[in-house]
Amino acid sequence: MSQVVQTRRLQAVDLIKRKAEGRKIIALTAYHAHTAGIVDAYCDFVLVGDSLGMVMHGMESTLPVTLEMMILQAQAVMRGTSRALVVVDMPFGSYEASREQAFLNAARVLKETGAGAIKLEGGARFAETVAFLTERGVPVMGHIGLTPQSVNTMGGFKVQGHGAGDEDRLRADARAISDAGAFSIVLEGIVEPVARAIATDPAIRAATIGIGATAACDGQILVLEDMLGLSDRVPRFVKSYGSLRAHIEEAVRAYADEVQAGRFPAEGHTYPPR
């Protein structure tokens, strides 16, 4: 008789025990189920984020997303996925007014997409919210330092941690957020030496995750786009791992030459008489 081998999607909780075990964390960025079926096999989350504005609809920011924009594209990364955990973003206006609103909102994507997690960004502002939160079931991941969504606040897509008490307070925010319960944090746009006092705090509890930060987090996550070389332009912290654009722009032009000519489509291509 042969047996079902049945895999089990990863949760919040297997974030923690990465952290506790010193194995790192690999994350990226997916929008389509296509993309998210490609990385899932690598990757322990699959951050369904708000940067989809940016890189998907051609927006300046990311705070003109809609949380149906965030369901609709969670629903498809949950469709490609069967491995990784999915994280939600919170989209800028869907949990700042209440801890009631961020409630009714994140249960709405948790129930509407099946995803395992949402974020939501801040710190010590809003760690009243993310215990409000996990009290009632819902796994919350931080986002601290650069958050996109202040982006009119702090004046733009500035590095945190250059001013005198910036780590005092960056770090007073870490330690809010995880004693709050959240099972992890994305640290992003940090100046180094601060990101790494920050991840290697005993006090913080959350899993550490970097993005333009440190490699002393418990694991680092990047936008999919950026790092296949899609994107027009990249942060510094970005690596590019592939030169996707080029090849596309070059599949294009080759499509374009050979219908001009004549020579698309072939014979091969069209369906001969029965």
Given for the second form:
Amino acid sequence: MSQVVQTRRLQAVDLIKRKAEGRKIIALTAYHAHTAGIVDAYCDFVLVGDSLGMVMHGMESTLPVTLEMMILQAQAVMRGTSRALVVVDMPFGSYEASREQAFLNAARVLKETGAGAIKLEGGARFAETVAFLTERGVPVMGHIGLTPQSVNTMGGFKVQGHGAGDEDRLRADARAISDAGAFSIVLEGIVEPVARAIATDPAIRAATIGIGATAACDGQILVLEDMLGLSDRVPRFVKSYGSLRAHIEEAVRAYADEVQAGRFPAEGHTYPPR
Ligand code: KIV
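Alright, leaving the form predicted on its own aside, put up the form predicted together with 3-methyl-2-oxobutanoic acid (KIV).
Shown next: the complete complex, the earlier chain at its head.
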């Protein structure tokens, strides 16, 4: 795939244009400057997801992730990127209490990181918050379906959209968030026909981004470490595009063997006297 030549950083509105033009939106997560620098050339947006709690820190869920953690990693991702839109997840507890709480924390994220948008989880019940933020200059990406921050109320990481009632709820969630002004909505872990119905709903202006959803979405996202083969266990929707764990293990084993055998460092890795 060729790299995209771009002179300025993409913005939230560019994703809506991509949808109108029928050009697929490419996205991956990144939490570090170096990986962000690699994906920047190929992605329209890079998500600093709160999945970093599980992927980087080995947490059981995303619930313990703090605003400070998100800001720190978003700053690193901003340093590593120059063209992609950077979207930062609002962690659990940073936006649910009130529209005002959501605005103050979202504004802090945008000010302290320079990122172009925030993402928050939840459907119709957050429509008012989405409208409050967008009216005040905060571009919002929604996230519906399997919303990991609701793991305790969902009874686990469960695929959504089974049954007519659930389908109606999800379709209403997507419309509510889009009508409230979200420029994009992540559809995560939703049964295919329901996700397809949302992605092709002409009433939805927001660009739909699928993860475990449908190819009919306007774009797709995966967690970088999952698709590179670094994660221990991955959901069904992840396609493996690499096996970095095996490569890293091979390199670490070779290093350990060479240190043990006295073959590393060799003369070329030491400093001769002047
Ligand atoms: O936190 C995250 O990585 C996400 C993606 C799975 C969409 O929200």
